[in-house]
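Presented as structure tokens, the chain that follows is alone, the form predicted on its own.
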Amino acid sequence: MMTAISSPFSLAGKRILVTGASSGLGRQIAISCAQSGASLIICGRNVERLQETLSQLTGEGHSVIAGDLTDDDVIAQTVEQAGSIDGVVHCTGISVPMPARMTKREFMERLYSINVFTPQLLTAQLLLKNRINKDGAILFLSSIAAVRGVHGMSVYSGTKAALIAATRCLALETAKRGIRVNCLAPDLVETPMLHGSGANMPTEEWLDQQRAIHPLGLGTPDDVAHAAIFFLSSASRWITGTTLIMDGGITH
């Protein structure tokens, strides 16, 4: 009788923490995630959306933790609730073009906010109260604007690299208990948001120009789930301190 073996790419029994869970790539990492085996602990602002997340999950242990990260005391609660898990991925964040002498300090300070502080400082409080377990993960979610030229994107790029420098170092730091720490910078995926309506979403027409000069096309959120769940699962257990770009062959 042959004995079945169990993937190395599987979750199973793994509990995974998700920020920015309510919508977009946060949204469809929870999912996959959770059709992977794990159980979630998703976070996000908005109640509501937070809870159509948790009823396309699959499988059972699921819990929901509302809040805004940038607040200190929502992140301790988050850390306090949320329990032992084994890895995190960083979703929070927001995307908004700005030409460089139009930037104000106040929207730098929003981006950072959210975009920097929230994730370093929720990583912080995770390894202080050693809520991570041995051979557990964490994953930021940079951007390929990180590492690439985006005409408009100076500050969010800069958000985004950051990043990917603290993901270098903290790899280092957490080494010896096992604990691995990556990155994904992906570029143009089609989520709702990409085509919604506003002064500063990107045109139709400038979307078929993008589709026809990536060799791959644009990514999808499964793509981006997909490679998140390679750096929670154990496949990925020699891997730390790396930055995968995610971007459909563009960049060479």
Ligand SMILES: NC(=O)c1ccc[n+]([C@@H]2O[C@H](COP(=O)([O-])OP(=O)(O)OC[C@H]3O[C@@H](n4cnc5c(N)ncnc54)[C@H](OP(=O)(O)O)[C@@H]3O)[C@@H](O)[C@H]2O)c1
Given for the second form:
Amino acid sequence: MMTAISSPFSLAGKRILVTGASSGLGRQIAISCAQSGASLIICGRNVERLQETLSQLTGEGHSVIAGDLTDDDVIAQTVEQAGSIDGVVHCTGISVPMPARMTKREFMERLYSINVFTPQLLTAQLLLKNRINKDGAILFLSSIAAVRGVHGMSVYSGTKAALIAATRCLALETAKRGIRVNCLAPDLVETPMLHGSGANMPTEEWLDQQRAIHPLGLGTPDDVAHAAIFFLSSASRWITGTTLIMDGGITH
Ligand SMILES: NC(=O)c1ccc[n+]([C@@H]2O[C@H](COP(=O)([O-])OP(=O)(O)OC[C@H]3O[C@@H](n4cnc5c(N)ncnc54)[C@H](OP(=O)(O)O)[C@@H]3O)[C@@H](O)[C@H]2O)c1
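And the form predicted in complex with the named molecule, for comparison with the form predicted on its own?
The complete assembly is shown below, putting the previous chain first.
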């Protein structure tokens, strides 16, 4: 008789909260976590797109929480509804290029509110209410822009660098509870974020140039989801406070 060997990369039996799950990386991370055996709590603002993500989740026990996470009441409601979890992946974020000379206070406040305050305040409430189980994992989405210069991204890069710094400190605070904290720093990944409208958004011509200069091309949402599974699973049980750079080999 064959004995089943459980993989350290499995998420079977785990409950994972994914923010920004109505699109791009968050959606794919939710789908891949469900394929690895987890039940998901998925968050975002757009109910229709959240339902679309929900319809792609295999397995059972998934739920949806809709709302704007820059609102403290929505954070409180999310923590309440999530219940006990084994992991959280913070994919909520916006990326808006802006020439440094055009930067205004309102623009900075919006980016910092969504990219920094939201993941850190949600994490704070999850820890305060003891929602994250022992051996649980917290995962932030930073960016390559936090570690190397990217034209027009001085504000965005600051928001993403803040998450790398916070990861190191949080990891020290949560280690005694057996909770790990890590961060992913991807370069360009083909998601709706790259194809938005607006004066400063990347052109298709620029994206083609980027595809050509990255030794392994640009990333896919699957690439990032596979790394997320590693950091959520017991395969990474000895890793905390770290940031994984994922850039197709352009930083060498
Ligand atoms: N794509 C890349 O190349 C890349 C590279 C490096 C890092 N990242 C980072 O990875 C994360 C995900 O990026 P992505 O490419 O998946 O972007 P995306 O496709 O634009 O998705 C962003 C997600 O954030 C959610 N969101 C935005 N503001 C929110 C708010 N106030 N409250 C609640 N949810 C909010 C959106 O929800 P709704 O649509 O429902 O509003 C959406 O689900 C971001 O932090 C980004 O900075 C992306």
